[in-house]
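Take a look at this single chain in structure tokens; it is the form predicted alone.
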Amino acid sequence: MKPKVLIVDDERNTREGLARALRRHYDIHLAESGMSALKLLEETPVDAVLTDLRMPGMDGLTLVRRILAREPQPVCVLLTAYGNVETAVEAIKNGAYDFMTKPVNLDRLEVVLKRALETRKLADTNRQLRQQLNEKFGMENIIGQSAPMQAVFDTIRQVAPSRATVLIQGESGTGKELVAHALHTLSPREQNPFIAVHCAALPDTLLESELFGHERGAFTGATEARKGRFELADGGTLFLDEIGEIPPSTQVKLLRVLEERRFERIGGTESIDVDTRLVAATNRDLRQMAEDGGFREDLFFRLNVVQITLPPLRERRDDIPLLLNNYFQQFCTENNRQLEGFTPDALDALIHYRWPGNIRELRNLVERMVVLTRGDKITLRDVPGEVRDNGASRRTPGPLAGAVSMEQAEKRMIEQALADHDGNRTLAAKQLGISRRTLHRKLNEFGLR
């Protein structure tokens, strides 16, 4: 499909002119006025616009500030006889793409305009990449109605926008990870680099270059000048995770980066300077580790200026009924399975179970029995042998206190979707993986308006 360029001039034969140059490549609707191109763009939007500079009533730079005022916006690019730096500057300034003078030197429109959709295409596609990864790692992301996760949101709203340093503690599998998204997602650095770094994965010998970089010939294989992490988020957030298994001697170095905020390569004299917000997670008790020597006290009382503590998933039984729904329509979904739910002993044992991989581990369950199942429910019977005992030893007489249903646990997310949209059912929706039309026979069956 060609791409749509608007040609706007009170000249006709301006118009036609540069019509005829650029129809072969482009998609060519034309305006004789300002007000005219924005009626048109009310009804047809386009990828770029070329626009006369001085016309009768609406001017070119109005015209472009009112464009670039609306979604989805075109690159501009101004044309004028009366061609000067102080005009070029203000065109730039109001938004435009570039530039140019009359005659218009028709190869270099040609250039111009293939640089500027290019330039739009790239934005789009970063527009589009953030917008996946504030949907993937919002808030919005974390499941949890219980008092403990409550507490939890309050806690990352309030931190969000400070430069604060946090110290995000749970169990393996509770979400740290995505706590440290969050925390990035909603902070005024949410368009610089996020960048994670499982301390426990790498060797003692390569996480210092890791996380600071080296120059050419610090050691053995080091062939050229190499950033860490450090450099690589400046102006954005660096995720350590598993901390305390950093080594002692890059402890040293740790704790003059976030006195300091500046260090220097390994084999490198050069300070340099970072605006690096640190978030770090650890699965253990870096306290007692400090008193009893494992790990830096004066690194510790840094890392914990605001400390997220992540319940574990057996002190949060409410939320497993959202919990489960959730993966549960996510990998029907990836799956393409059509399948209803689960039936009220499956999920009764799922809820008593003592889940001790966490959230990772009811995930993983979850795609495994909707992969396997072999009826349109999961059953008792696909819930696997010690999932099925563990639960059954832990089960009280009665329902669970605070514990809701599956159907309680849906009503609830669709209510919070449309919460989160401001009552718009598409958006909704699509947060919920479902479609529009499942949506609205949710709504008629939960009596929701």
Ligand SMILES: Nc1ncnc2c1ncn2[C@@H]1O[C@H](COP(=O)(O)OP(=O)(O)OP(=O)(O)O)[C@@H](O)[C@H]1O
The other form holds:
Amino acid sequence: MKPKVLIVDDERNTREGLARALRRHYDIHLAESGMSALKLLEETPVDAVLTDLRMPGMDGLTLVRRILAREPQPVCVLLTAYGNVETAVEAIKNGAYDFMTKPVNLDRLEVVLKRALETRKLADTNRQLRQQLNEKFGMENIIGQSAPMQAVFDTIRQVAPSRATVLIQGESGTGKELVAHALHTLSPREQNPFIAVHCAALPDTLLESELFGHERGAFTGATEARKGRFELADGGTLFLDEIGEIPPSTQVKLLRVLEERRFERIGGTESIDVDTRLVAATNRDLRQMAEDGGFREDLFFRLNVVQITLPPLRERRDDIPLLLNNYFQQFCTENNRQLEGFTPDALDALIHYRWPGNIRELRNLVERMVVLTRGDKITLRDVPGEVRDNGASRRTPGPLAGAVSMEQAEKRMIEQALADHDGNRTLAAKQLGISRRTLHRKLNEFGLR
Ligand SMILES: Nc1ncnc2c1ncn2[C@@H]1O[C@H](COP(=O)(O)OP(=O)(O)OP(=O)(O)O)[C@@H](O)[C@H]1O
Ligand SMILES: [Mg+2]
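The structure above corresponds to the form predicted alone; please give the structure of the form predicted in complex with this ligand next.
Whole complex next, starting from this chain.
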């Protein structure tokens, strides 16, 4: 039995053109509006829906949302004119499988549709099983109960099943690679390869042949033909780490693969089609780089279909105790140590530290402390000096560093309090715990005006 596909478009020509192209392999149904599509679906459930975005009455986005709110859920692919990519992204966040820009390349449409239906089949048969698995391996190892991390989890859950390109941004050690893995594990591609390329680690020339492969004799030393990572990740996920570091020539090629889903090996002429989902990561501000000309803007927009920004640890201090305990347990087990935990003052210093290296730094530090401590608890003395100091300087006001006299200390505190409140004296006085009049007097006394 042919899979059922519903085509929704207000333009008769488009509708019928698509129908003609797909009729051979699919059982085609047509609707000219969102309303009539919904009505038709009540009587005839379909496997896939191809819908135009802009239509009078109900737009494609609303249609997709309403379709996916009911059971059974067909896979939805949105067709959109150039310039409407943002709405398409919205659709993907709402559960659509993919979007294609008009005019639609019919060969590609067939490929997308085929994949989409395979995805759905997999999703149907494995839904329950996978749900359990997901909970186990997907995000379980990403720790975070803070609001910003919960938002990250929501986005991961929403976009993982689609094939949308995801750009993960965040400082070093915030868990970008972990998230990339989760996106793969929670997707229907889970059984297929997850391939990572660390773009900064490879010299420019090597990077290209790593990504796209090469034919025999393509360059000196190419004694054998070799598949690139894009090919190796076919059906799976390709993770490009430190994407901000790739050279301009490779950026051009990458853009083309993203747009056409095909490429040639170096030294080759044959086009290779791939179904590879791309996840990219960077600890740089890629948008800024694109604005400054350090990164192709068109590539940035292609990569930035969905963005996940990981908050630095110091912006989610609520999670620090959780992470500390987690790694504490892990390293106690690994090192066969029976420790009781952290003393309150040690915990306090660790919570208030800035963590420039984020979770990686925290993890390494916990390991070190677990191994090195001599007592049965981790105490403030086991916490390295720089961590202690940084924590301490956050609790006692920062401006005191290097102050020698009481008077100097007072003066600096006042200056800082005023700076904190843009010169508002009432607020500054309140922060300092003195009256406005006292503040006034001290300002005069120190000659601060
Ligand atoms: N939310 C988290 N919960 C638990 N462990 C985490 C979390 N985030 C990161 N980690 C751990 O911290 C370490 C660093 O994470 P990861 O390699 O994913 O960071 P990154 O953002 O890719 O860093 P870089 O930019 O330096 O490559 C890993 O050991 C990872 O398992
Ligand atoms: Mg990384």
